[in-house]
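First, one chain by itself: the form predicted alone, in structure tokens.
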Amino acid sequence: MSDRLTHAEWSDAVEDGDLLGQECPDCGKVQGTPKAACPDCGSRGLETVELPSEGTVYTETTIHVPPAPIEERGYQVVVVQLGDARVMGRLTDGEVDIGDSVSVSGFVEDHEGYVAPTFAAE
């Protein structure tokens, strides 16, 4: 695994059902998506780490007015605490509240080809 996590590597891992993050060796913060530098201390020496596939809902919201071209309404988006990192994704079925346990269930791809993880309630 390279030291510099690219968005393509992160997306490929999501498509394979894995979540990668970056840990800052200087301050110890862990990010759930690729960054050029640590947002907490500015270090550029970020190291790629594997994130757990199970976590708890940190916050959630239900989208009733989605951005174009999404036509589906009433879907839930969650920010999940996975170890020391937080990752945003879409809930695949059911409903969850803050503090509920969820696990990675797959991914969604938007009209531009960008992927995001999906989560399911446990």
Given for the second form:
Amino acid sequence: MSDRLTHAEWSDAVEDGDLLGQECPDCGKVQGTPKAACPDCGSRGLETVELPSEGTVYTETTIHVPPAPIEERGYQVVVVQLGDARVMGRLTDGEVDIGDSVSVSGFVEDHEGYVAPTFAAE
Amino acid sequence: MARAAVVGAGMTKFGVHDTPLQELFGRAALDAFDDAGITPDDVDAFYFGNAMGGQTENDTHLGPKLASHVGMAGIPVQRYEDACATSSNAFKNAVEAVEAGVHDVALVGGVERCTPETGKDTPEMTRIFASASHRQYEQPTGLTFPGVFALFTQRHMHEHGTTEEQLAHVAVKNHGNGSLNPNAHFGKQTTVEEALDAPKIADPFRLMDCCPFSDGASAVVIVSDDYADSFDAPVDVSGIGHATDVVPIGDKDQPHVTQAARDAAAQAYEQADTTADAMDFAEVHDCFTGAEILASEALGLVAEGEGGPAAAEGRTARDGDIPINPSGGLKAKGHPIGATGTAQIVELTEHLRGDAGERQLDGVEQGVAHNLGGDAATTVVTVMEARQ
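For the form predicted in complex with the partner chain instead of the form predicted alone, what are the coordinates?
Below is the entire complex, every chain and molecule, led by the chain shown above.
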């Protein structure tokens, strides 16, 4: 039984306000979403790490035409640099630019129960 | 030495088609047969691409249906699905099989319907397109496909100072090119002002930065290098590269550099024993204006960070030093997902034969096609040249 991070564990952590990632002991890559092996070097020895809850916006966009069944418009999707990893999430309110400081503010859940972290401007 | 040669090419007009998939594909396939001067009996295998027929039309296991419709039942048929790189992946595999001596003659093509003729409206099609982003780590944010390329483009703007006006120049150029292409979805020219006034879709993209939902089909007949000389006007496939990048976007090292395109281009140029500088023109995957700018840099056609200025200065226009998307590109020609890859091969073939009608570029001998799938994590790059 592997103890490598799973989607279920990652999601549970997101619901608790924590972001989990993986660090490769062989090449040092840190990533923000779970995999069975390091995408850079293939190592299976990935260690689960807790990512910082504060970071900076790496890139962002505001979605004006949403996919069904979302009806809300004008929400911002951000990719946030948290230490050595990056994580995609939704901005809860306000508007941020690349380089702005943000912190984890909670989570959103889609129509099938999948979750994503949310961030708020610092 | 060529890896294979294209000896027949056909495509439908891209746009809105109230036609079942087999009939739509049949038009492109029969045109490709006629262009090559062959019958279905001459074809050894069919490599087929369709990305979303299961979701959009409740229509799966399309390979044998299409083969039966065009008189090819009995031969091996395989379907490829790789988001927007679907039929270029079919093409790559067909070229490899022909080069390996498995087949002498293969039909390669794709078909897709994405307009409301499928019964799906814009929010539903936006959801289906977004299925090419990561289900667990991207879709829950409400990300759309314009959003994916908006994230890349915003970072490119941050790194290189690319502007919304430069993006608009890509749209203006490609609409202008599309107006010369009878198969293009949009035949109308536009202006920078119109593009910058259009409603926002996903920052920095406005409506005119985005390709349309289109229906259409494309097909090519390919043959082995040795067999090619027995056909009229063969066009050689001299290199094909295919690479993937890390998914999801958050885990990519530098999302805006589209590493898979760089890797695929390096492979294709090396196989063809050529360089980016030797390309006379390019068809690139401009699903959004920003995507064309990223592609022009990833393929080495312009310097790093120069994609925006190159478009604004006319370097990528028909009369520029490296014309990009003379067909109008996905932006104006249209983007029926599974048909897009082989449609780029059709465009290269017609131009290299000197057979592209009103949009023909002067004196082109070598060209490159770039077709990406998903968040650019799949990219296929093809180099073709006129057979001497």
